[in-house]
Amino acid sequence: MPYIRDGASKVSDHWVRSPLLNINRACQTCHRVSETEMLARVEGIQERNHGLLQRAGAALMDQLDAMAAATAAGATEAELAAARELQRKAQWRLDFIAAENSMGFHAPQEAARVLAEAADYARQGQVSAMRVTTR
């Protein structure tokens, strides 16, 4: 959070809102580039993260469809156990990034890693459910 003056003291601003609403004080003390450039860097990171979040989400929905189809075709709980385990791993990772509240900005590489794992687990789970259906 940016610093503000309170009488003779310098304290951090506790007005909880996005620091992007105050780029000048929140960022430009360290980053000597224009506000427009600063905002563009943040938005670039967030757009890439959002794209990965959507793709991992689509993978998970495809997995759920495959599991529903397997269940409709008579698959047992035991047969779907591996797919459920993969679903849990994918969902946990997706929720973690969806809930972190900076749209990937605070740790872009870590967010991308976690979303890549989410998409991979969901697709593995989809394949696992499809194998049960087509046995």
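Go ahead and give the structure of the form predicted alone, now that the form predicted in complex with heme C (HEC) is out.
Left out here are the partners and the other molecules; the chain alone remains.
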């Protein structure tokens, strides 16, 4: 949150909006690069995060499809318990990053790590559900 002057006081601006609407005050007080470079950095990080988010989401949908196919083939709740646990782990991580609201900018490496875990858990769950179907 950028600072604003209120008389002689310096206070945080609590109007919630994208810092990209005022890069000078929101970012450049700490990051000493041009607005153009700052915007390019942010867009690059957010594009990578969005791509990872979409890939993790696709993996989760593939898992849910595999679980639905297993259910249609007669799989029991007990047989799908492992797949459901993996789905919960994947969904929680995906939701965490989606709800975080910076599109990965605040901690890009951590966001990428969490999304990689989401995709990994979803693929493990997909394989688990497919194994039940092929029995």
